[in-house]
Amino acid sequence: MLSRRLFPLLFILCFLGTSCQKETTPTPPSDPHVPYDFTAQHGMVVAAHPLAAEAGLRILKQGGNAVDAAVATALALNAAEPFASGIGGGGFMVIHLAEAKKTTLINFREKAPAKASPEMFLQDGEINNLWRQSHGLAVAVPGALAGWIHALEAYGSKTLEEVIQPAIIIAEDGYHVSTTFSKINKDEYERLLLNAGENNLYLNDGFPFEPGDFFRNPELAAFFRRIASLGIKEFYQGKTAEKIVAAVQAKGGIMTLADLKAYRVQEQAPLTGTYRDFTLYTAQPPSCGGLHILQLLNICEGWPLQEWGHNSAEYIHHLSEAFRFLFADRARYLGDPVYVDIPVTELLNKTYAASIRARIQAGRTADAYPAGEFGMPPEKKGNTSHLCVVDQAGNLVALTQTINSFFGSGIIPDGTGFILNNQMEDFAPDPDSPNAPGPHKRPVSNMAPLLLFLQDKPFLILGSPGGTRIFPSLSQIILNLTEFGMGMDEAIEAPRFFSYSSRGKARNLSLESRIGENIRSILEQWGHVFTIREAYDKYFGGAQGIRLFPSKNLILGGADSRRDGAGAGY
């Protein structure tokens, strides 16, 4: 059988008029994992279920823009990936217009309720992380529709009530459960019983569901029918505002009436850097993610990384290594940039990068791993979504959604049939933290939905679910695109690894079991301690990216065998 990483090649042949007679797509192979580009001429959504996809080419295909099929595709993954993000929670949305020459940033994470504190999760002096987690106190102000409808209202060119109707139609058609849906339905059994009860729609007759159960959530579809007859002031200000807070409250809870009616989306220009010829634009704090992509790619400019080949032990140690220095950077300057000072600028400086690129030494891992002077938070499951969307007059949108862990809080607003956030455990523990609780408050996040152009013009949008692992994630694949010529979907599929500090010391090594006991061998060598994960781990995210070729009106998408990613285009 012919190799999958083939396929791209041949479809370019083809579209460039050599040997074969006409335009053909190849059907991606049985084995997800064996990388495939979808490929497209005028537009394409890649998102984390095939539902959400199809969703968001419907939408292009009926005249709208990216925007529009961005908005629709969250909209569906709400009920498609119910799990992972939705209503009930927040992100960040990078768009650019291809017109106007524009790129901008929408702000809509979560904030913190007026009363929150930064001793709120200590009970007897202790961190109580029932109350982080599984807890009314755990839910933050959700943003979501907020920033979605920000977003249509300023740059689409569709209504909400038209993008909400391909989710509407999956939440109340329902699917066949996936492995992903089954297998993580199982891991958070316990948090939906405790916080929604046996009988909640997220539970099969009391039990979690198998692998090609059916599942419908005709709850969340009357929910839908609502919102796009009402708009944003029944989320905010109506009856909806009032189940969202009797929910939470009932589970101790401190979210009033007023801190739903005061959220605001924030619309801002992107954190933007340089990587060789090319030019990125991300998340600002309280994302770190895209931050320290970019201090990552300011340290890689120094290395011969294609001399050391990819993921070999040269590679896998260096780059472990300048992980747990930022990580270092990370607990120590990190908050809401609207409270804390940030030092950016300083961050972000190519002399800085030097400077951390000279403290790495070959063959052995550093005895302390100390911030730059101008704990890391413990490791968790994290949990997010991610879509990419290009449309035919080359807008461009990367959206990364959460409602943090996997089912949230757990909590679910009578009559509602979404889930309510825990993104309040994303402020620090520690009371003394930049990033501690405090009155409307955004915690820091790890999300980093990024677009990147080369020599101004467009090359790749991307993004990844993956808590703390998503910015070493998605510097992996940049580096695999943009080093060592791999394909949208290869890059993605490729071997990964991570690495973190906390409290100045290296934490274990964390490697997927595709990279060989040879490698493993030397790295033991110079000083590192593994962890050994599934050869195709979701542990390390589940990344989406489009790659753009405007010259040869060509586009090709990745989409994560890690969770259940697709591409959908025309």
Given for the second form:
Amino acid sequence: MLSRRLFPLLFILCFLGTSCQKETTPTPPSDPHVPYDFTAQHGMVVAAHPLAAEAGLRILKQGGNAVDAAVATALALNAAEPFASGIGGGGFMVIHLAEAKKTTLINFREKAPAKASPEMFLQDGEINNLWRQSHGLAVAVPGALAGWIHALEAYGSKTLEEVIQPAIIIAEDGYHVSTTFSKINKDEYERLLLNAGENNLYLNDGFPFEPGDFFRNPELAAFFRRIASLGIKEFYQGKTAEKIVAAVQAKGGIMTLADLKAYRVQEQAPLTGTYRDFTLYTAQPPSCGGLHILQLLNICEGWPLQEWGHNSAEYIHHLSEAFRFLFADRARYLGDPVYVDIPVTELLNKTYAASIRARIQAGRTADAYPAGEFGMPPEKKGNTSHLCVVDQAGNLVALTQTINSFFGSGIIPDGTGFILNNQMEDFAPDPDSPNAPGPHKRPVSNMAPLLLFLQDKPFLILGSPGGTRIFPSLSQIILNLTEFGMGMDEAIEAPRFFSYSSRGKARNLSLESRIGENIRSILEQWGHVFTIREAYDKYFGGAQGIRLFPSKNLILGGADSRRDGAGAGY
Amino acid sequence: MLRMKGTGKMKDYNKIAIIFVAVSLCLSGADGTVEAAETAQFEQPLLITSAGQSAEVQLAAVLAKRATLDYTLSKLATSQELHGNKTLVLSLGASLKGLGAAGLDVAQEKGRVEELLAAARKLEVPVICMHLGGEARRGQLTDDFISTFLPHAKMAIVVKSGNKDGLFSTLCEQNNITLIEVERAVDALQPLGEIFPPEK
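Can you return the structure of this protein in the form predicted in complex with the partner chain rather than the form predicted alone?
What follows is the entire complex, opening with the chain shown before.
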């Protein structure tokens, strides 16, 4: 035990000299906001809850590969962080197979039911947000289990029955509720009351859980045992499917057994682009997060970021303005590529990036933020969690999954212990939008699990929850690492900002309160209007990252203190 | 369906500080605890609303329901809704998310609450402020709502962790407000039951 603890210390001292003093600490500091890199040599899992990270590590130590561990961690998150993701939702997974030198994307995004229509969220001509968020109509067909099983069968070495065991243990044994869990439980109390009632297992005798309370989910454990025994067909065509449809329809939804039976995963090539000497692999549309990260990095290539300095007024101003132009592109062009043509090549063109750069003026905000012009608008053809895994063979997985809002729709199929998503909210309520709801369509996502390579060597696995803040937050983390020389967790913990535009107009610039008054006063003079957020605000996501040093046989993991992230390696 | 191992919190209820500030300083010195029976009484029906649009307003409503009180929950209550009610309950807690969902900014929300409080003064409807979010529901924005609106209350019921820095104690002492501290939100059920006599 002692040698196991000392080894990382000796290892790091050998390779890094005295420059990485924080790795000498055997356990994370008591203040979770103090940057702390988890270290390992052979393999590592970083996830939004320590029990989930340990679940993945257990599979790695049992001889599983990165895909096995990623699926085990994803399942464990359903038990350990049930409000953010789970079997009732969907996501995207980027996998890199070291030996085959293959990188692939598994798209297990939820799909709209067959009866979905562009006008489905309009009531007397007005948008009904309750229907979009907290109603049976909000529930899309879940893709998580299909995605996990596809990954296991195509690239894993273990069975579902094997990798689901840690999740069963977590659900059955329980754990103490964190401040994060408790606060989110309180925030989403109304939705849980509305759709699951006072006596649901995500409330403590009808009230939100307080920090330190003990939470168990034996219903989820029993349900996972059933799935392990009966397989995917049970979820999409069996008794569980019947329970899902009954729960959704009881709350006014339109999902049918046929919708569940028809669900299919998509495997495709990842979206790829470059930033200086780096190559980035991420999710394709309907996820827009990766696309916008690449656009943003293209824009940044022409700016003197280091000269401006990290989180200087110039830096925040220019990136904030870029975010606003990219949100205009998002609104105009993004939808499900099966149903709309998205000009991905044009959006990623570095000449287009230069044209956005030219519109951004130093010292003042723009008057308007129009989308790029690539001919006609596309013709219609018809709260989240991230984990990173690297295994001993150098296989990499970046997986982001969600049930959309915290506690999803609040609808819990009878006796299953899991929460159904409210992913239909990610469709635009405007019937004329390229992202309007429609039969079997996948809504636009912000998720952006990504792998970054430096001259063909693995450099970074990264992702985050956070809705529309995902691509701005991940872009900042990438720049923190590549431009400002920060360590993995330091890059994650650094103060963040976010801005966007809507209908061509600037919206507030959100800043973590650690960005000081001296910077704010300059930005104010340049025309920015602020929303000041908490010092470490989960509004900006909860990123997980693994920084890889292949030549040094070193793995550093960073987990976001804005939520309950943790790493586990060996 | 309860998934909680015993934390003994309910057994600790007798530790809950029920502070009637003016009296407490004389009766029990530093601890300042008195029985709820000595505190002010309020009448039903109640109008429950938010001051800051945090989710705890729903908690206040569930507590009122469990205490079998005659109440109306209106997150965006206006002065018109106050008519016919004999107590106004303000759930203190600011949430940018909640404000956004309600389509309000901070100034608009403050304006709404100020208008409601003006009507309460005119109608002589007493105000109870509740802060049920604990330490997690503190911060610059919520503190601004607390400082602005708590002085209008006759009584405050707060989850103890939200008063770690003594903000509620100080404001209540300065404004002669009865302060009741509870360990957990659910513990507010008992004082609520005690300050509202059963309806005849």
